[in-house]
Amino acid sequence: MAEKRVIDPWGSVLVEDYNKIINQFGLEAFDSNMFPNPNKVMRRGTVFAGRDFKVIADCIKNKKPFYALTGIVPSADRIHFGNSIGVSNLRYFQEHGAKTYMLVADLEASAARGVSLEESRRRALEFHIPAYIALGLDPKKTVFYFQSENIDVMRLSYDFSKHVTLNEFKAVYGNADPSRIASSLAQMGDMLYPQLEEKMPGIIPVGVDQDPHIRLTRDVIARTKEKYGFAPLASMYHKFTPSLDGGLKMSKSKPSSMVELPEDESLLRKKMKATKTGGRETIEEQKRIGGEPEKCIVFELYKQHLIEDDKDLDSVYQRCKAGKLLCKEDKQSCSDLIVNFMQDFNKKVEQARKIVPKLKFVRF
């Protein structure tokens, strides 16, 4: 069953070998030669697949509309490192012409999380939001809504449900729960929810742990050809940021493995002191054959999230390989720039609740 699950977008299995999923479930690798001015994430192999690159590679070439979507799960008060990633992959859509949509999935919430609708409204509009804007969204070139509060979502899950059999849900999922299947109805018609104003392409640029939802899309897009024409749905998928332990993956179950937006200062140093590095046994051994920065949860850091120039990147990694530099210096520059980080963070989100009253919502 595990081998069957190996993507699972709630959480209950990681994974370990992205190659292996890029041949299992018939994924197209990523190349970033297909985009202009790909961001960070993109040309360092942190996006590594995806569905339907090529028609969404063409909408910008050739400057026609397409759209670019995300959602927030509100499920708790904070969120970490390896949110933002999903949150730059979307903003170098909406900087190359897609129309963007962001939703709180408060009905998801609800449904799969326990979370009630109250809950999720103030979580969302109290950091969610004003944390993807402080993180590089653009709220002007936005579109937000809540789930509960767009029919036309409600609509088009009701009819999508028509268009998958219970023995495909367990197929995808796994399992066939009441409140996953409800979930992944609403995904589907948020995913195609633009389409209902114009038909046009749409990228998803996710985690690769969302692919379930995005393949069943694609399966229900054919299915209701005819009564609705929809155009392609494309996705992007990214790589996970490790915890701070050499873990798979940052969990908001394991707070002392990952580095949580809003972050403490004091409590970040601490977890960076205790985080895993690809240093020897010994000091003198790493001088002397030097580190090994593949399995460094540090220089993971730094590529996926801290250093934006590739040839700053090179440095460190050519530092840390001959030996020069050694893991105390390496944490204590990766605090620093973390701290940076988080103060900058702080005063945009601080910056950014001024403007959430201010969004317009789709509301009916």
The other form holds:
Protein chains: 2
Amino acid sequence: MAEKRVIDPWGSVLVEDYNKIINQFGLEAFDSNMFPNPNKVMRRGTVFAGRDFKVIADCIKNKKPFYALTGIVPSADRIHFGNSIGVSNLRYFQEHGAKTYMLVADLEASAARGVSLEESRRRALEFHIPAYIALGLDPKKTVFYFQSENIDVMRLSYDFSKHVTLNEFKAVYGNADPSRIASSLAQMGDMLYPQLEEKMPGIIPVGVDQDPHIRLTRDVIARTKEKYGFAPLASMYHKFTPSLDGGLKMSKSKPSSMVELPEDESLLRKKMKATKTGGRETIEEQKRIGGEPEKCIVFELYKQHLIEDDKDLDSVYQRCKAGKLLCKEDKQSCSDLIVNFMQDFNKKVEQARKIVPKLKFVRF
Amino acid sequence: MAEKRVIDPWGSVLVEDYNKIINQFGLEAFDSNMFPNPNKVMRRGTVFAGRDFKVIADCIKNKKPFYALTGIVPSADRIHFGNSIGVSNLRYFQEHGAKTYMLVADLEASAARGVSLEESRRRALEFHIPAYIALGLDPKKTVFYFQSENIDVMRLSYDFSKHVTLNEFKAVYGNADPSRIASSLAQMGDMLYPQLEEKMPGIIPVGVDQDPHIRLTRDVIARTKEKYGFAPLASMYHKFTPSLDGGLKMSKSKPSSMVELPEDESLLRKKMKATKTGGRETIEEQKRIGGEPEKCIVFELYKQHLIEDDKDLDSVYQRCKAGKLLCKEDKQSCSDLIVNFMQDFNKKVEQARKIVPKLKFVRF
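Now show me the form predicted in complex with another copy of the chain; what you just gave was the form predicted alone.
And the full complex, kicking off with our chain again.
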């Protein structure tokens, strides 16, 4: 038997080789040529794998109905750069015809993080929903709901409890604590809830650590074929935004590892100074043999978040490789870009807050 | 280690010695002197055990608020005699000041028995709720709800998933299938839901096979003291109505074992002829040494269901013991009583059906 690795969607994951993940979990590698006008993370390998891409690509091509869904766990009053990749992908599908759902996982926040439902609601309305709108989600084309208010999701999860065994939960999550089971079942309910109204394929754009939920949900679709007849659920996985010190992902438990949204400018510039780059031992050496952007977190931030145009990105890459762009100067430019990004984000969040009271939430 | 016995609330249970249950599960033996004007099943040992009786007795004595709750699983279009004991006890508490809840466990019926939510609703409205009213429940003083519509119950169950371990589910139920966990958590939510509005003690009058749910719920009360501050949950357990052939309980899987409500008269009289009694080998012997009402199912039906006055019941007992009441004649009288009961029941169900559209269900 080959060694079995568990991806734990609740804890920190040290995944060094995304190709290994593709092989171990039987994912499809992502090919941006399948989709029209891919966004920058799709073009640049940040989106790297998924399941059933063709189903969704066909929906887009043939203008057939499909949906895209994301959930936020409002366990803090801010997000970090890593979270914004999911939003850009959700936005991509929204702009390409997906009926779009954004749910506030307040039950999850309460059970896993001890955040009360009231506090989750406040955070979602005051920050998370405005932030997602600021990052480009069209509120008029998005269905919002709170998990704790969605009786249909709860009904589905109750029913799905028949269709997954205890051993499957153990195999997929590494353990089968009742709260983990409840959370997993609720997420299955969330992911299929849009199909209660209309059977249509869906796609979940999300970090690869969420694949266990999606795998189980796809199994449940197969097992409840007769009762529900759900259409396929596809997924699109992105890599994490690495930690500023070079670790696999930004982590809320380590503030110095993150670019937070929003963030104080002076604090940000301080963090950026300590950020890991692909620079050489000495300036002399770097000028002579060039830097290593492949190992540089600053370059990764450009690639994932800050530079839209591929030509501009390539120009940075070439200048670094040629030893013409040095790290100090580069960190300065990167910090400036982030500060601009942040100012723009903050302004848009302010504007979006005014829209929130007019949003239509699903009521049950 | 002493042998551990598992009471399985979902399967058939062969429990021969109710005293053994009291000892093994650490129950309080029931003492009808604790309660004012006990009903016939309370007086006659059919109610035999429970938990925290004093809490509820004190509420009644001091006219403090408390609640009583029962759930029905509408897995059939009829009930049997055994089910009606729970209703009489619920009615007892209702008449002694309890805020009363009756919930339709339609999620349970769907997950465990494959009955659709629509079908559960139909059965509950057309039969089960009218039947409970016919058996004496005051609809004006009862809160009705459907489990599948009660988002508060679902929220509680999700939250409670944090407070019970997988091993506890295993220990209490013998296994920890996800659907069993979901069902158990939903039942905990049901039992404590009335306290979301007002913290007050509650009592669940129910067959002893439901004790596992109650034990876990009481543990959860202790573990969530700080968050919810729930008042104690008491329980009152009744023995089963034995199967007509002398088995421990009437069972839906064996129609000949049951007196169903409603039931066809000629079928009933046929079943009664085959019913086990405490009669002797020959009529001569019975006349000489008397019958054994302690072993007689007919006598048990009188005791639990058909004879209200203790003096009348005692008279039957004495006449049987004295060899003056023979089984054929007795079965005839018993059948007549059941037929009367049934006619009265059917009439009252008809009347109650007219009330149902006017009932106030909790809406969410």
